[in-house]
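In the form predicted alone, a lone chain appears below as C-alpha cells.
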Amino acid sequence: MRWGDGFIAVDWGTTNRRGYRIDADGRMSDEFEDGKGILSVGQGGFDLAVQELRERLGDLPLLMAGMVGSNRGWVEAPYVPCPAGLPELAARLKWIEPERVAIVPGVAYDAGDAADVMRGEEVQILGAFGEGMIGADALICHPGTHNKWIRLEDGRITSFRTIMTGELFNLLREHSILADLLVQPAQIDEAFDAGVRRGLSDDGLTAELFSVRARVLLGKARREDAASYTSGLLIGTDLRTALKSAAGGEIVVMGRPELTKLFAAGLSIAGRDVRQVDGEEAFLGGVKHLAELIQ
C-alpha cells in the first residue's frame, strides 16, 4: 500500500498516545487519545498495542513519533544531530516493517558542554514550518513536562534547551510539602502575575518555593492563590533562563492550548511579543510532510 493512499500517525508519549487517520488528501479523518503511553504498554506489549491502533483507525501504514522511539519504547530510533529538518528526519526513519511501519527519530543537540535531546517536538516544530504556521527563522517555546526552547534557522532545528519546569511543578504538587496547596489548577490572575515577576527578577527559586507555604501560614497570601503563584514563579524562572540568550522579536509558543496560554501570559508580562500555535495542528502538518518525503 502506498503512503499517498493514507496512513496512521501516532504521537506516542510516556503516559499518553494520540492516533490519527490521515486520508489520501492529507487530511485527518479520525482520531483518538488514550492513556496507553509507553510506560503502560511495556516491552513486549507493542505488537498488541499497534494491533489496537489498526482496529480503531484502519489497516494502513503506520508512522509513529515520540517516546515510542526511545530506549524505553518499542524500538530505539537513533537521534538525528542538529541542524535537522524534515529531509533529515525522513532519511533516518527507523523502519520496523519495510515501507509499512516506521518511527521518526528524535533530534540531538551536542555542542561544547551543551547536550540535549528531544522526541516528538521536532515533528511539531518542522510541521509548523512546512505548513507556513511559523517562518523559517524562529524562536519557539514548547511547554510540556520538559519545556523546550528551540531555535529554527532556515527551516532546520539548529539548537535547543530543555528546562524541567512542568515536571518540577508536578513533583511539587504530588510529593512536596506544598502538595496540599497546589490542588487547584493554576489560573492567569494577579497571583500568577506576581509569581512570574518574582521568577523573572530573583534567582533564589528553592528559597522562594518554601516561602509559598510560609506566606500562607503567616497570612501574607491566600491558600487558594498558591497554585497560580507557584506556576507563575516556575514559569518566570524558566523565562529568565531562556531569555538571557534570546534576541528581540516574536516568540512562538507551541503545544497544547492549556499550557501555551500560561507561557504566553508569562512572556507578555516579560514584555515580549508572543504568538500561540496549536501543537496538534503542527504535528499533523509534520507527519503529512514526512509521508510525502517517503514516496
Contents of the next structure:
Number of protein chains: 2
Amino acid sequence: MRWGDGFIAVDWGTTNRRGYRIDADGRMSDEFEDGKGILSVGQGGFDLAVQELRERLGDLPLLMAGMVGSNRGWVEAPYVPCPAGLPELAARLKWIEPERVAIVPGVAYDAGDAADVMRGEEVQILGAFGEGMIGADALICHPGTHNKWIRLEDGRITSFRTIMTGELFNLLREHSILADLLVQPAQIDEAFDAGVRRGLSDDGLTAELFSVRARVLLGKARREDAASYTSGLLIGTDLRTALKSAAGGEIVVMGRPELTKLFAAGLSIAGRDVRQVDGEEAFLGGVKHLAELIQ
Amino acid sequence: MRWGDGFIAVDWGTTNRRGYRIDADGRMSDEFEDGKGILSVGQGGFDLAVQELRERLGDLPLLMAGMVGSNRGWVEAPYVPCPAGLPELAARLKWIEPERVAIVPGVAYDAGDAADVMRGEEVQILGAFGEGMIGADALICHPGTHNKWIRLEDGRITSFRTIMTGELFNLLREHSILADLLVQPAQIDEAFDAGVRRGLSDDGLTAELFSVRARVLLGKARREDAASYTSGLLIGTDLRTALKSAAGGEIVVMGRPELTKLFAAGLSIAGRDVRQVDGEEAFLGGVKHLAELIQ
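Since the structure above is the form predicted alone, I would like to see how the form predicted together with a further copy of the same chain looks, so please show that one next.
Shown next: the complete complex, the earlier chain at its head.
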C-alpha cells in the first residue's frame, strides 16, 4: 500500500458520516459516526469538517466515498460507467489534494431506456467481492433510503436498478395521512408477513397504502400492526419488481443489519435463498483494496 | 324543501372549506372559500367557525359534508355502508342541532379483504346522478389528494377503491429527493404522455420514480420535463391499477377541473372514452337533493 502510515476512510452520506482509521496492515483501529452529512456541512464547510476528522483519527491521507462526491457534496467525482470493478474505481478517483485526499467515484448505468446512479454502495459491493465474502457473480439487494438491486458479473458491476422503498416508507411515516399509524418500528411478525405477501401479489401499491388506514378505521386491522404491515407491503412490492427479471439462485442482501434482516425475511417469504452481508465490513474491505490499487 | 328560507352548504375538508348559500328554489346565490379546513379550526373552534359562516352567508340552517364529519372533525358522522344512495345519506345525517345543523355521513366499503372509506365525494357523485349529469350506472374516477374509483349501480355507490396518487405526488414534490426537480406545475405535454405510457405498462412505480432523477443526472431527460413526466407516471400507474378490473365503456372523471383534465388526458392515452364533470356543480346538486329528502 502506498499509504504506509495508514489512512482515513469516510463513508460520507447525505445525513450521516462514518469515519475509520485504517492501519498500514489494512485493519481498522478506530472509528466514529456523527450527523455531519453533506447537507449539514454545506459547500464551504468541508475543509473544517476534514480537519475535525483528522483531529479524531490522525493526520493521515483521506479516502472518501458516498454523496460527498455528488453535485451537492464537496467536489463532484464523475460517475464511472458499468461495467465497473475495483480497478476502474481506483483509476478514476477524484483527487482533491494530490496523493493525499481523494473521493471514490459513483457508478452509472445507462442502457436504452434505463438510467441509474449510485454513490457509496459500489465500495461495499466490490469490497465484499475483493474480500471473498461474495463470489464474482451475484445478485445483490442493498437496502437503504434508495434500495439498489445490483448485478455483479466477473467481479464487476454490470447493471443495477434503484427502488425508492426506504424513502417512500420515510415519507409516509413522517408526512402522510398514515403518519399517526406508523409510529412503531417495523417488526418481522404476522402483519409484516401479510404485507409482504400482499406486495408480492399484483395489487397496486398506491391503492393498498390507503387501505392501511381504512382497515384500522373499520376495525379490520389493529393500529399497532400498521407499521409492520406497511413495511412488509413496500418490501413485497420492491421484491416483486426486482425478482421479475431475476433468475433463480441465492440473493445477497448487503447493508445495515437492521434493514438487511427485513429484506432477507421478505425474500424468504418469496421462497428465495438469501445470505446477509454486513455493509460496514464490506466497506472496510473495499477501501483497503482501493488503497492498494492506488498507483 | 323543509328549509323554506334556504340553507348554507359547506364542503369542509382537511385544509380548505367552501361555503355556499342555497336559496329556497335550490339555486346557489353566494359562495366563498378559505383555508379554514378542519385541521386549522381544531376541535374547540367549530362554534366560532360556524358563526363566521353565517355572518358571511346568512343566519340559515347548515348542511356540511367532508372531513368535518371525521374523527378529527367537529362531530363524527358514522359511515353509511355500501350500497349507499341519496336516501341512505339523508336518513343517516348526523344532527348537531335538531333541524338546523347536520353533517352528511361518509360511505364505507367493507367486503372480504377490501376496506375503504370516503367523506365528501359521495355528495358529488350522488348529486351528479340526482341532477341527471351522469346515469344511474357509471364508473367514476374522482381525483384529489386521495383518488377514488367508484362504481355507481342503480343510483347507489356499490363499491369503491382509493389510490393515493395525489398525496404521493405532493409528498414527492415537497419532501423527497425529487423535490428540486418537481417545481413546475404538471402540463399535458410529451413528457406527461411518456410518463402515462410508462405507468400503464407493468414497470414498478417505485423504481421508475428514482430514474426520474437519474435520467436528468445522466443527461437523458430535461429537468423542466420532470414534473409532467412524474405526474404522468403516477397517473398511468393509477389507471393501470384501476382499469384492471374495469369493463369497457365511458369513464366519468369528476372533481376540480385542473385535476380532472390530467386524468382525462391519461384515460384518453389508455384508449378509454371519458367525460369530465365539474365537482362543484355536482356538489351543489347533491346538497339540494339531500335537503329535499330531509324529513
